[in-house]
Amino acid sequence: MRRLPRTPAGIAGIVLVTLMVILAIIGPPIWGAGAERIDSTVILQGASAAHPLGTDNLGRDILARVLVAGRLSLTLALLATLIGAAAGVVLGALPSVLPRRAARLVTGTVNALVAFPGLLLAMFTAVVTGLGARGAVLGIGVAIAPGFARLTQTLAASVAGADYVSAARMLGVSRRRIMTSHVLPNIAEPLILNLTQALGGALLGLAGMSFLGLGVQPPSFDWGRLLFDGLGRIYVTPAVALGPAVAVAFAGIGFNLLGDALAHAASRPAVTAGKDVPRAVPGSVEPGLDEPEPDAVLEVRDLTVTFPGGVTPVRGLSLSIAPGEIVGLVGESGSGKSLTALAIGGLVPHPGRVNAGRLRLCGTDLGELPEQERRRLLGTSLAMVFQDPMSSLNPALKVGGQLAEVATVHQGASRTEARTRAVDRLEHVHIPEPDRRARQHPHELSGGMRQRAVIAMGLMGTPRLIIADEPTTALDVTVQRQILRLLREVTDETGAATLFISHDIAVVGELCHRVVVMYAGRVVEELPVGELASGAAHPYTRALIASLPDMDTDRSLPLASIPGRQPSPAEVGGGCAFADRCELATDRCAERPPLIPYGKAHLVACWEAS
């Protein structure tokens, strides 16, 4: 708003809109009597000193009627805009929370309405609902709604795939609450800006409806009705039609200029569109898989994530985590680490498909649970800490309210009880002044505090499994150490199993008990963290360790790196995916090596492991 007056369009828009609002307020009290006064001695006169715009067929002053008609014209335009905006926003937001089939139906309806000419839609609605102001308002509202629906649908798609929306779905939050608390608040600004421009369009549309005889009917009058009444005399005394025409034009131009200026002042980079999050579809247990591990919190066997076109970023992954154990999942970017976490939490984006021979959480097979029970189990037993806390926390809601939502949805707590627990959890993760921080929005917290708040959100329930997906990547070294210490404290205190995902093998070596190394979607090695530095058997694991600089590294030499690049998920062949970058590769590497035991609690997938 501070930048707005500096632009000519902003100044013109503010001036015109302000004048129209003032006119709507003071017009009827000041000129109302003159607009209704009938004088048979001056019927159908042209412009004169006493009547600058002439008189009508009853001798009433046209200028006074133009000034008085501003209130009804603006009021009807505002009502039509609000009706159209409300209907359009609801219609446009529904696809982001409805099941896919219903969402397609709503989207198709919106597309059909957008393709239909707005004026014809308004006229049809006005005729069906009855001639007059009410019919015209409903008609213009119906004509405005498709545009708002299309805009809302586009904006809602940009936030529907955000982590905080996915988390709300996983928690079992109702569709209505997702729409009102998570989607609409984050797209409200552009909708409000568009409302100003739509108001100008509604004003012109209503004037057009009244001019065609479908809008305001006598004895009421708006600018469109006055223009209709003066049309027959426009060639004899053009001033009688000039007044209402100028009023309509100035009002429409003013609202459009103001809307454009507001949009320009508030413009920002577009948000990448998200996608719907489908439920994971586990497959049947294949022959030869071992028996379930009754003590494991998480047990995954033969997990595969596929996308259309044969793209398979996760291939046959198996792992298990015991209570109180921290397992590190490491590998270069694109190795499938984050997709593994999303698959476990049921958050793989559409059109990805998840299949698993076994996917058990807390001894329960997720594939055998109904959707509602599955969400309840994930919402209470699984805590996910993502890399970017700003994508996990809803920027439109206060931190305490977001934490309290877990307790109200899954634990049946009252709002007061949930807030008290939220403050307690914030204090538990060492956030200073937790009561004040709970009343703040995420942007008011530092990066470290936001990450602590996300961990606190996971502790609102009683998590049995914590998945931390590179939670320290965007933090400085000091805060990173604090977050790692906090994760260990939480694991030791709750006895939860923790899957810590990172590309930094040094951090994993400091925090974890066991390490799982991924490359090109497959597990290539699994070993105790104590053997990581000196007992790694796979060439890729050794290369990762060798690329870490230490205090003895010769700074005059280039940093060690792994030559070549990791193949994309669509390029992985049938043999060892690391063969092209491996110094030990032989002809045998054309065949994919199985993951086999290599000492105690040590597995490796390499023909040349030694």
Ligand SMILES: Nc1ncnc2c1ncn2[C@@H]1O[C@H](COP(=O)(O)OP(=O)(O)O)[C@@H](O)[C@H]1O
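In this text, rigid core is short for the largest set of C-alphas that superpose within 1.5 Å between two forms. Positions refer to the first chain, counted from 1. Model, not experiment: these values are computed from the prediction. What changes on going to the form predicted together with the named molecule:
- Comparing the forms between these two forms, the C-alpha position of Glu571 differs by less than 2 angstroms, with the core used for superposition.
- Annotation for Ser96: C-alpha shift of 2 angstroms or more between these two forms, rigid core superposed.
- After superposition on the rigid core, displacement of the C-alpha of Tyr519 between these two forms stays below 2 Å.
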Contents of the next structure:
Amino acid sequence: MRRLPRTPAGIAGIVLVTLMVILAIIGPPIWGAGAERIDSTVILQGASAAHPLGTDNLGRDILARVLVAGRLSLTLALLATLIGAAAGVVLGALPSVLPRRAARLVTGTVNALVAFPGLLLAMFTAVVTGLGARGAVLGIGVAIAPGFARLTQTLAASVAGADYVSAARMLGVSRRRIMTSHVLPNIAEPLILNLTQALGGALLGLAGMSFLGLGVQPPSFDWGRLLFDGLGRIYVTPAVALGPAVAVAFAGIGFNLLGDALAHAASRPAVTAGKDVPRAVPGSVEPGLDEPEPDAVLEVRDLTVTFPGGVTPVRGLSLSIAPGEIVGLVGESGSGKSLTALAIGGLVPHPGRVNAGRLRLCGTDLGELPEQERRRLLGTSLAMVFQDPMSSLNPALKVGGQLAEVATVHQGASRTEARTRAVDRLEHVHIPEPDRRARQHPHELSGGMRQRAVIAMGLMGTPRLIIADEPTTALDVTVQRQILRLLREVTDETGAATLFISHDIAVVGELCHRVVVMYAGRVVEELPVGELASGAAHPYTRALIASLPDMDTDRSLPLASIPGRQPSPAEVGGGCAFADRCELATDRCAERPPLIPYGKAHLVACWEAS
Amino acid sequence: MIIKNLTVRFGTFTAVDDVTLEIPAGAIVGLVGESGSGKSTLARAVTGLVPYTGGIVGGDPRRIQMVFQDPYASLDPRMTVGTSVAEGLQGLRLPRAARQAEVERLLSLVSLPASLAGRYPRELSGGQRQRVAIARALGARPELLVADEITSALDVSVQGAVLNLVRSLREELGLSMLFISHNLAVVRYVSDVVAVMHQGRLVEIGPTEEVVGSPTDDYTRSLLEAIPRLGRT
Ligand SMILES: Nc1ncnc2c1ncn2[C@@H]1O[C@H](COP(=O)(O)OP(=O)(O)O)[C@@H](O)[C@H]1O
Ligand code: SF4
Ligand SMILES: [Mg+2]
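Can you swap the form predicted on its own for the form predicted together with the named molecule?
Complete assembly follows, chain above in first position.
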């Protein structure tokens, strides 16, 4: 179990539950005698200094009785929950191992029971099994079970669809074994979380049963019973009923809060933080790179993206793109490509922090603009295309309307103008029957066509910069080809600068003019596309190219491969990040190599490259 | 082993349409096609995970194993690597010590150290996980191994190593394989025979060099055309 979040609710839950457990342990030994002491001189008194919550009809101190009743109340609730959970899990798991018809019967029964009011079910069971603690516990258990059964069924169904269960089936593992070794362990955590919350519910339910006279019978007493005894006097001496009521409420709330907090903690992915926190050192711009480039559409210097906990996915990245130029950004997943794109677009999610020595779009420094104007500039001059076109399209709106909105919002066009332009743009990206498509919803378009629509959306204005992050990764090769062609066409005709991000160096090699290779958050090489195939200088770039089979690869030779893996953004140390995978590494590589010129229009960060 | 007239229908939609494909012993047959062309459905039918009509002749259908595309979903996160691999040994009923030795042997077949047996999948990289999945499938002594896009979810830097492994398994164990990928360059590199699938049907089958070098089908030609190539502008 992971650490609990330090939210006020979580802390309150922990405190309340801890108090209740302590009370259950120490209550009876300390106050037990006081709770049983009969004193006919103080019968049915209200609150007083000697008896803060008053006394009952035998003159027993009600405060002591409330404190003592904690143990029985909690124990019964725990029993009821365990009975309910055990029955529920068995019921929920049965359909996965029973033959079809029996399984359907069980599922149907569970569904009917879930729809049945819990308290009625509990009362019915209690009446049938006999009044008293046992009946109440069974009753509440029965009331809890259908919920657990439903939860188990839902969770089990999702695990049953997992590839590892398919693999086990294929290997001939029996259904019962699949249940016990794959399904149950993987649904245990949510079930246990639910147990905590169910405990709170059981506590309230049991109190309710006792209160109705169906639960604990004298001389035993739990909170519900005390409440039942005190209620008749509530108008005369409210304290006698308030004491047990408050105890029940606190315990119930405590378990619910704790359950919530546990559930939150479990759904949070654990972030592993690095030991040494590397900082973006100001002025670490490499020599030869710091003159401003007046012609560049996009100019990024020393861009760093940091997340709390020493996670630094982008480290001092510099990049510039000229008008009409397509720059490819390649690297394996996790190298920081997407975050670079998001940082340029001002879209890095909270709590990420972006620092840049310089971030200029069309000559305007984005860092110095007020928020409002920065948005306007980005809104009119930046077009972004993501891997999943649906992240840019609203599934509820018609395609044409979404495109038109760009024109009415950013360019102040009238509705008819905007609409005409939308159809024109859809036609421009080679969508057949643009007029009809404009009236359709995104889901009616194929994946390739949606990606075209997103590009058309970027073309509603006159984009100066186009950022495309893995725009063809989810598409088939033939469709990919068409989208790449479209991107080139659009760049040529608008004169925009294009940043094309991909993990596939072959795609980048085909589309781009210049290639920037990223590894563990840094640029390790930048080179003209013509040199990619045979002129790459960085060992990582070379290995990437050698490990990629193409249509001319010699089939009689093994492919090159790179041992090990890329360090995570929290693990990157002070030296060359590629060192432990690099064949050429020497002692010197413990120091980080600077990104320096290597021939014409070619930069490389490697000690062994010269 | 021959897949004969295999058809899979989902309602009125025919996902795999009368496919006949021979997988010669010890050969790797590559299957290419676009997403939705029916490759994975064919794989799941062959391994008995979806119902089909038609048949599989010349081999024991129960001795077909599959390795899945996503190495992050195909291993139980709560099971150690050793336990996962041992699942493949179900049928052998080995005593404990022999089972452990067999797990180690399988791990070494896929070039993983025996020490990995006690680890959990979350501690492994994508490439290592995919090796574990292959080891698990090999444990069942398959007559045919179906590999469905096993390198698609991997980074390029580890894809090469997994492809090398696939080829060495064929050479060392004489394993027959149905190797499925949307990437024709990858299929070309590992396969002896290439089959091209389009809208549920096989449109072309032949020795790799012939299909790639002189395709006869229009669809195959358009696939070849579309492959991105380094340094082609
Ligand atoms: N919101 C976030 N919080 C913490 N780390 C993140 C967040 N988003 C991304 N990262 C980390 O930053 C690294 C780079 O991510 P990304 O830019 O998506 O890489 P790429 O696009 O090259 O695959 C990854 O290791 C990822 O885990
Ligand atoms: S600096 Fe050293 S470790 Fe890094 S790539 Fe160059 S040779 Fe390899
Ligand atoms: Mg990405």
